[in-house]
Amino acid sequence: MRILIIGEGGRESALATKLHKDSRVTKMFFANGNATTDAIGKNVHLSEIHELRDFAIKEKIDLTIVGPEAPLVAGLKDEFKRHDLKVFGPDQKVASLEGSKAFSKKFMQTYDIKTAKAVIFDAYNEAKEYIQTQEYPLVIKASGLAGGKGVVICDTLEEAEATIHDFMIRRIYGDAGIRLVIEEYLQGFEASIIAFSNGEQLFPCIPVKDYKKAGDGDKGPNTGGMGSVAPSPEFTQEHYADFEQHILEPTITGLKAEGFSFKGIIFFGLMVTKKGTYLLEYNMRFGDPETQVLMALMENNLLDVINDCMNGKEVQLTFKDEKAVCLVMCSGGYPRNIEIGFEIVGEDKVKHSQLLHAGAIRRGDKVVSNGGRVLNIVATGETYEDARKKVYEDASHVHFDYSFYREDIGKF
């Protein structure tokens, strides 16, 4: 098979080193790709969509997998499947689970899923006014993409008439903040569980923990992700029979009533609290930094896996017996302004973990930072502490300019 996939991150680092090892798997593109997807297969730098249909013609590619979300919002599927291209994701249409939070607020509550609650705004004023008499924290979203920073938690009413105004009225991410989800404050833990469709039913993963915030202790600003841990300590039995009941089977009996069938991934973002579990969000395809503990754990053969998917077979997902950690290394002043282009060094010295390259790509004969999120160091292990062990005791090895990384991925 001639595969495609589409990102330049970890995740996609993550799948292309599990597709890898298939024998089947003749030649892998990555659009735009990094230097772990360089030494796998070739990078093509595309980004537009009739880019990507081309090249998917022209090299005659069997399947292609999308990474990121905004090649899906903006209708890859719809385009690559009127030239009878096959790829491993969702329509725009159902993209829009993710591409919009009002959308898919509405859908969470037509269908009664277990969500927090929440009113849509498309006007200032009426935002404004909404706010003077909630209770706080609040929480408001951009309802469109903005690269997972448009979510604030607000404290006061002052936080939150100043996030209402840089949505709506400086518009700092653009078209995403001119329609708000204002929803309430849920206290709690979150976890990450992603699951495949085959186009009639949804196969989850083992729950995942990501660590969102930029620094030790969970403080600081949101990111993309610092790391991750699977399978997630914090998520029992009871939490997983409460995400069944209440979030998996009804978005199940949703996507059929509203004729959302399709093949990919769907990714539910969680929160438990002492009432029980809630979906914050979907996401329409793999998570990222998630992936890459998954990967590590995953018994089976990805492409079995999608392959049985895209022929409407039912899967069954094994997971080894073992802890995984991710650490994430990061860019100084990530996730706000960050400087590129600096050497890494001591990749060679890392022999407990897996090295997966993210922001980063070949230069010459050197590998240079090219991103927020620069490198993922992943390891299995017996224990949490196993893992997390082999993972900085390898992150010591690495440097570049400015790098920083959290200290207490997989620590309990």
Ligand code: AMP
Given for the second form:
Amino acid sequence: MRILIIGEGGRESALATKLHKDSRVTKMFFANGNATTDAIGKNVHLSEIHELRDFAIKEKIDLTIVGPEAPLVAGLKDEFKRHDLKVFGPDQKVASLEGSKAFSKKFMQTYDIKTAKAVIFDAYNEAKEYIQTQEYPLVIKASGLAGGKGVVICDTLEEAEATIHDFMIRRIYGDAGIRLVIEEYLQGFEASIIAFSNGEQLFPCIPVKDYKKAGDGDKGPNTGGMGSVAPSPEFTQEHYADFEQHILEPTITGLKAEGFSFKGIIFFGLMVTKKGTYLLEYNMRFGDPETQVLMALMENNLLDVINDCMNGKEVQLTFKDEKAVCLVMCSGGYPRNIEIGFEIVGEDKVKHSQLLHAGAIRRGDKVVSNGGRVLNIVATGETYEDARKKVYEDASHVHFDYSFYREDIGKF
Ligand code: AMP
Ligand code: GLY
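Next block: the form predicted together with the named molecule, after the form predicted alone:
First the chain shown before, then all remaining chains and molecules of the complex.
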């Protein structure tokens, strides 16, 4: 099989490393890839859908796996399908469950999926009036894709006024912010459940804990994810039963009723509160850094799972009875202003963990930083502490200028 993976993060490195071990995979290409994927296959510099399509035709790609949401929301699957190219991921309409928060909120409301109470606004004046009447904190979301920055938790009315002005009048995220979802604030802890879909059924993986804040103790700004742990130590059997009944099952009903059949991934972003488990959002792709810990524990052959889903077959997912910890090493300043191009040294001293590159590329015989989240260090162990020790021991040997990471990933 000739496989094309779209994306360049640690998530794509984890998928690639898993697929690479399979003797049926004869060649892998990555658009745009990173230093890990460079060592496994060939990185190609393509981003437009028509360029990717032409490349897949020319290189006789048997399967394309899409990491990030943007190409799916832009209709990559639809275009590939027109050319009989197989993609593991949903078409544009179904990808709107991630690409439009207004669309997904309506879907959740229609199918009685447990979610925060929310109202959708297209008119600035109506939103402005509404926020006067609400309790705070209040959550304001740009409906469209805003690179993970479109959700603001407003503590005061003044903040809410500034936010809707930024989104709807100043249009700081362009068209993404002209429609808003304004919803009640939920307090609790978050969990990620990623499920494979074979077009009919969903097969959930074990729950994962993602660390979203930049600083220890969940302080500081939101990021793409500073680390992850699987299974989530907080998400109990009772939480799972609640999720199954009030989120998973009605989602399956809704997907069927709307004709939203897809072969790919659906990711449930959950908030567990005292009143139970709520769905914050759907992502229609693998999570980053959730995928890194799931791949470390997954016992199935990933290609079999994907092929079975593509062929509408049932999948039995199994995970090692161990714990996995993923630490994300970042560029100084992340998630705000960063500098790139610093040489990464000490990778050869990583002995107990898997090192997966994210924003890091090969330049000559060196590997240099090339993004905010630079690399991941992933280990498994009998206990969280075992896995955590391996990760931090290995992380202490890897250096690049101004690097930083959280000290409390997997510490409970
Ligand atoms: P979303 O993209 O909708 O998942 O939102 C991004 C992040 O904002 C989530 O991971 C939560 O940390 C936070 N968030 C979103 N909605 C809410 C809510 N209703 N209450 C509290 N926090 C929220
Ligand atoms: N880690 C959250 C995400 O991938 O969106």
